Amino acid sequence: MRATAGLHLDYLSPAEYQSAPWGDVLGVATFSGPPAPSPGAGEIPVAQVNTPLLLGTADVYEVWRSGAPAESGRRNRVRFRRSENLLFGCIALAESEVAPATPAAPSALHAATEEAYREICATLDALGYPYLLRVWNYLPDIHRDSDGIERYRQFNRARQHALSACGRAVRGNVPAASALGAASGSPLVVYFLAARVAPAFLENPRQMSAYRYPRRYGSHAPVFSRATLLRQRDALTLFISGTASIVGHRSIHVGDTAAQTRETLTNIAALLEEANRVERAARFSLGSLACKVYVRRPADLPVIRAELAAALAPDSRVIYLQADICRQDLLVEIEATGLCALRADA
């Protein structure tokens, strides 16, 4: 763990879990089942999201700290802790909990998911904390047709809807985000940062915008930023949705696990470099990331490592979690996260 002003991401192990300081955490999300009790940690929000941890890591805790005191609540069931200027929250619905299905929710997950981001648009609208910067979304069974649909499609169908519903913006300023698969039978789980600030946001110059996507990929299109950008006084912070290997709007490299994780890299760096452009005080480069990395099939990974490896710095930071990605042909996505102090003069 290392301090920092402003907003900052640490991926502890259970030991460095245990004797973590408290105060400035905003939340926790774990991924190989509920964390150990933590003196101190109190009602701070923890994800419990059901994607396991390869590499033969036990347990992985992903922590935010706002570089500030913060407080818990709770509204409805959205769990959240918030700074000054700064707010974590989570939520997680089972589909078996939600009315059953009507011709505005004709799904379990479509109803789950309106539900969601319902009580967490209320819940920011209530708190005062406008923009949402970075959303993770981990869905069971999300290639699984069900009621003639792919559920991935059924989400974003939802997600517009619920977002549209609540008087949010469906394209342009719109958060970094990721939706992955998790394990059958698990709940819905969504956790998110928002902040009283607007955040720069991005998008690729390689890539199409994904809420521009045609069509052909389902009827509804996801709503995400490439990345957003964050300024605070003493640090810039950058969140880089699950990014994977797209050109425009088409998956390449298919069935190649290696040339997928390269062009996946040169996207991330793509989005680096705009980064920078729109911040002339950044200076965020590949070695400077946290990486969250999604493996779709585990005898991957070597390759991937050996591919990270390669373009990052021997020091990174990342984790590696098994988990289907949004499309089927894509076998690999990572997200990321940058963080930057700026000169005092800056």
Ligand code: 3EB
Contents of the next structure:
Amino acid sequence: MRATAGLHLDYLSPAEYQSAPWGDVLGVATFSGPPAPSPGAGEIPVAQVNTPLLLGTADVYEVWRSGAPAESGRRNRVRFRRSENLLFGCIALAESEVAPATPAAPSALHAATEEAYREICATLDALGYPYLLRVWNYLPDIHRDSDGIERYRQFNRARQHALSACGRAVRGNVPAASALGAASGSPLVVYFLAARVAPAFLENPRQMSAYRYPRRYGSHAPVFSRATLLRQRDALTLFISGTASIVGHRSIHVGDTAAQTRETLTNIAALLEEANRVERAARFSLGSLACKVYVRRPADLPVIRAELAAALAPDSRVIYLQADICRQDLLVEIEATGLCALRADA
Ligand code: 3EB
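Next up, the form predicted in complex with this ligand in place of the form predicted alone?
Everything in the complex follows now, all chains and molecules, and the chain you saw is the first one.
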């Protein structure tokens, strides 16, 4: 058993997951279909994300554990599980299930996104976990246009509307996030972690805050912080948003997968430095992260893997998924989670 009571992330094979204790599991994400039946299965919220694992990489579950007793529930379409301090939740909405387009919600994706975010906020308000730490968003056909507007831009508009309507910030104190393309035909899937206490909200000195991006990237800016930092009694957790080869607000190294990967790692290193500056007790380093790598073109996997091998510790936890990244010129995106004990534990 673990000695600390803090939040933990594990990437487990299905067999490891089946034999692991589940009482303190808050939630799970899978990437290639529903999870195999396992003890406690009915209790655990599972976000079924449709971003396939890359060929040659073994099936994996992303497992979030609280280290504390947990309780499950459901509110409308949000499934959740919570400990005293933390809540994991997920919602999946097919665009065909939501009300048809209206002037206020001009596409089915807009309607689905607004509904998902309104349900998430209502759940957090009702249960008293007001602070979103981290949100993962997966939408099918992220680059397709409908009504002349790219779907990622429709998503951004709807996310911003819904958060405003729920009385939440749309810049500054906003959660860390990822937003990726899922396979065609998938529902919109959103999963999240929230807390009773506020995290620190971090920006990257090398990048413009995403919520201040100029309008050339869309009429409504993406609402996310570059990272959030949660302080619990005996550990710090750093949630690093999806990070790509963007400096300022521009995509750089267009067409060069290796250089994009190195720039992304430089951006992540800058965020780690920022976290260590803001929280003096923190000692985050590249070697201690769990990374989720989104690869646009499966054939780029060896190049990306080689860059990560050169930069990360040999035992780093890394998983590779195929996904479209929200700008067409980006070939790779990396999100990461860091854990740092605050004092030596027995
Ligand atoms: C970027 O830096 C790349 O829309 O929630 C990264 C993380 C990106 C989150 C989001 C988008 C989002 O702008 C894209």
